[in-house]
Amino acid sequence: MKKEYSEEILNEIKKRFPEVEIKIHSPRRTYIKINRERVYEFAKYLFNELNMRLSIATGIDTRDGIEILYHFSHDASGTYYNIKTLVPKDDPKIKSLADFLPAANWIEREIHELLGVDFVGHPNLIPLLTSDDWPERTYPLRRDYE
């Protein structure tokens, strides 16, 4: 098999989702934009019927809000299908994956406790990496962190 993305891969994910945004950065890795309320049934389209496996997730404050990248890998092809989503900082809230995806669980927390996003349904977003006397509501790495 090429190590590159799938044609064939990308037409059912767009026949699936049509609403997608689809980017290929290169032939092993490809962004797929989606809205945030669609985010946890496309990770499971991705790791249940395309047999992709979440690699990490990762998430950074921008202007325009929180962006949520899942990274899932196409193991047989060598590739990575990014999902790419963007979560607003006046509700930064989106379906945790962690009940389907166990490997979800960590990345989400950390995420929440570094910029703030609740992982709804998520089973313990208690803190990772912080003191036990961190000030509750500060984000790390928010743009206003002080």
The other form holds:
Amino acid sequence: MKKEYSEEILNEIKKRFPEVEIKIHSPRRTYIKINRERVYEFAKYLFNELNMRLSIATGIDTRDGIEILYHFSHDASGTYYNIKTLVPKDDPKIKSLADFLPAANWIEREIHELLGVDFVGHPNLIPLLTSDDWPERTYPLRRDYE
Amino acid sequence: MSELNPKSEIRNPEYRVVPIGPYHPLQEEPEFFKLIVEGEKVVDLEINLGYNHRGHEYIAQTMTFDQVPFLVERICGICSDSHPYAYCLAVEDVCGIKPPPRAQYIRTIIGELERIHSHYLWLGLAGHFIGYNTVWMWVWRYREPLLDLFELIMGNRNHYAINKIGGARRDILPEDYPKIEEYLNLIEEKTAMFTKAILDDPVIRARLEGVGILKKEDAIAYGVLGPTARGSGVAIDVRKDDPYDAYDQVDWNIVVFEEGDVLAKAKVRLLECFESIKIVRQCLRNMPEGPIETRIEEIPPGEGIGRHEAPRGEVFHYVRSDGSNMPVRHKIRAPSYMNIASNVAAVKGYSIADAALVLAAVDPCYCCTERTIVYENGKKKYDGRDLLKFSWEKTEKIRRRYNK
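Moving from the form predicted alone, what structure would you give for the form predicted in complex with its partner chain?
Expanding to the full complex; the earlier chain stays at the top.
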């Protein structure tokens, strides 16, 4: 029963955001690729209209750029919808979700300090975890960090 | 800086700062809570993290898949089963395999026993913070045999290393079942006694009821988890929403309360102990025979997500593999990461005497309260002992009112 429910949600998503690329890994784990310009709108839609909860975000330094995954959980169906987006390394900017979603506040600060992604519109983008004397513009989770 | 309002510098000269933390020699997870108070009332809270940032995510990427469980086990000493559990589920999601039934039951049993000991730990500390040291000693008295039981089953009181990718590392021997049963009987009786003693005591009720209310909409916005969410009327529990291992083969209920105050969180934890006892009993009764692990030759390239309902809420692990024998990325999210942030919403408007309790109500791996020092004009005004004293005095006042 729960599985059908998540298929309904995927159809909703496809209707509202036809450009997304959906990959179903297993019945309860779905990965959705979307352009970084649309992430804000899409996240707002997932949170406000589909009642999803932002679990966390992951930043990954890949060959093509910095990949950010926003892990949204739909608890009614027990499914994870992971929004995948790519931020180029020469212009690492993406719109912050923190203005409507306090749950995004800390993790955006964390990705900012560990991977050097700028979250535009974040109310307070100061380091969360690294110590006060950590050198600036040194991002420990980037591949070129030594 | 404040989470929602970055410009909340202390503009009002009447405001004072009460720092709580950051270091405490006994507890892990040092955190720094800066309470901004006006007289007795808390008007804002700033949270600073990172005093104990150990770079686990980075270290995990330098280890092989089989070594990582031992690393992530050391993230938290109290719920040391939760992280390897979620990690193994994540890697199993990458491979698309499931452990054999007996391993699933073993992991479920250990997960639930751990929930009991963690909830007992919280209950004892909460008792200590409101000046009921009897509750503290009493509850921990019965937490102790559980740790002995862990030692009996797995050889360690903590860091049991029971989880392994594709199964469990140790079997629970049939001759140990009666000892587990015996402990469950004891703990069932004692939990009933604590529940009655705590809920019937008018003073404890007065201290916990209506204090530190986290509204349902705040709970959703902050994405809080576990008992913190369930105490605010958000009925989420990974064990029900996305059942793994043996959780869909046993009968149990989610405990939810609507009020959002500290009492509701305490009730959730107390009643959850009964549900855990129920789960462990059923698992022992229906324990399947067979092997305890699925051999995995290779971890294929791909990504996987593992989630486990730890005592404090959902633990989340994301693992990406490129086909080598090390993860390329391992993201870890502990429940306290979300729960502690919600303190900003829960603590505002309450008194300093309640602050220690409210901050503790989310059950962070407890920190720092005894190191608090209040400075006024460069002179020490209060320290951690004073804060505890405030809390105890308030209880005493209420107690006198009731005993009149």
